[in-house]
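Only one chain is given next, in structure tokens, and it is the form predicted alone.
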Amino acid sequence: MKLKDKVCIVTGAASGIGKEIALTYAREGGKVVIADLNKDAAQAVADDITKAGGTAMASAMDVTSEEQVNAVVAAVVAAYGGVDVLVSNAGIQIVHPIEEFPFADWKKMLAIHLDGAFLTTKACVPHMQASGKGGSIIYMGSVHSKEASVLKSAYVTAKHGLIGLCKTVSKEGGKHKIRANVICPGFVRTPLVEKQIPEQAAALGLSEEDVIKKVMLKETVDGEFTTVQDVAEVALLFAGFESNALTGQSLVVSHGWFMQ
């Protein structure tokens, strides 16, 4: 077990790509945090996880508030200990052209994204410091950390600045042991992407099978979508890597959608 005894929060964990990471720290023996905006989907996951025998509790989370972010890392530590893993993956997705993105959708994209990763970064770190044994923060970029495509101009940008995050994360942290990195998968077809393609659809005057073809996978080497197991067990390679080897970088898992 690649992560027996670890305390692991991970944020947007009800669904998607976060549940499937909090099913594999699980099986991996980790104690699994399910924080998100959906309490009750976060505590069927975290009931699932109970009833196989694993260690899980589940949380109310909005990360982009830092009370409740402050609040549930407090809690987390009275329960287990201590924190030892953090997977900053809480996200949404909104699309406009820049010349009608409205400011609220901008500066909402923004918060979840990146203050939600600054705010549970600033409150797990002090507690991985004070362990002595550092710890593993994994943020959720994409592709789009390192490209961007058309009517995403707030996803992108966010994206793009998880990356400067997680580097100086890496560089503060390098002397407690913390580690810091960035997993970018191509698309996932995760709810959030489902609400993607007839939006797209729509916006840019397409079928959905165009979408899907044209468009999220054209650059891809085999015209698949990348897999939330795909991702968990790159969530899982970084949470287990136990040395300052492996820290500061940016992981794409795209089916070669971006090469880097």
Ligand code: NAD
The other form holds:
Amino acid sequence: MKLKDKVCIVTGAASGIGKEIALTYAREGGKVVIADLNKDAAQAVADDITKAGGTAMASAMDVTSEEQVNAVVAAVVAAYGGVDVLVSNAGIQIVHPIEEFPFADWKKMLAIHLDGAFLTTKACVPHMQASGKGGSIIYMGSVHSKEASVLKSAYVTAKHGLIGLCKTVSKEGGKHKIRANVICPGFVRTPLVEKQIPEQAAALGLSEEDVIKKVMLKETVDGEFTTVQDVAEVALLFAGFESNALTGQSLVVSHGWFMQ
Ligand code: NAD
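Next block: the form predicted together with the ligand, after the form predicted alone:
Okay, now the whole complex, with that chain kicking things off.
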């Protein structure tokens, strides 16, 4: 088991990519905290883990609320004794051409992706320092941390910003063995992407099939979606990698859509 008794907080873990990471970490022996806006769905994931013999707790958390983030991290430390792994994964998508992008939606996007990453990092780092063991912080970036697409100004801006945060946390964390890395998935068929297909079809004047083939998967080497399992495997690698040799990095998992 690669994460035996490691305490792992995963935000946005009630659905999609975060849920698969939580299930994978639990199978590898982690004590997993399913932190999500959707408490009922988070509880269902925690129950599935517990039924399968793992250890998990569900926590209601809006990652944009400093008070809620701090309260959940304090409760986790009280229950499990510390924090070893943070996966800052909660995210949403809102698409508009820039000239029509409502300022409120722009601020919401930056708050969930960037404030959320900052607040959860700030809350966990002192515990990783105090334990003397350090820890692993993983940000859920995107190919859009490296590349742009039309209609996604806020998402692309936020996902690029995570790379800067990751590099800074890596430099500050080095002496405490706190590593930080970014995972950059291509399109994964989660509820977040299912919602975008009709939205992009309407905005671009294409059929939904063409949005998938000619927009989302056009640049991949094989026309395939990345899967939640693909992303969870990378999240396991970063979480289980114990030395500072692997820090400040961003790894693209996208069927070759973006190559660096
Ligand atoms: P999803 O919609 O399946 O899951 C997102 C989860 O985040 C939901 O459970 C939701 O309740 C939670 N959430 C939303 N706002 C929150 C908040 N303020 N506080 C706490 N939880 C909140 O989406 P997903 O596709 O699994 O996306 C997860 C992450 O992966 C996001 O950061 C997304 O940008 C990123 N990502 C997704 C894809 C993709 O193609 N699906 C590709 C690259 C990156």
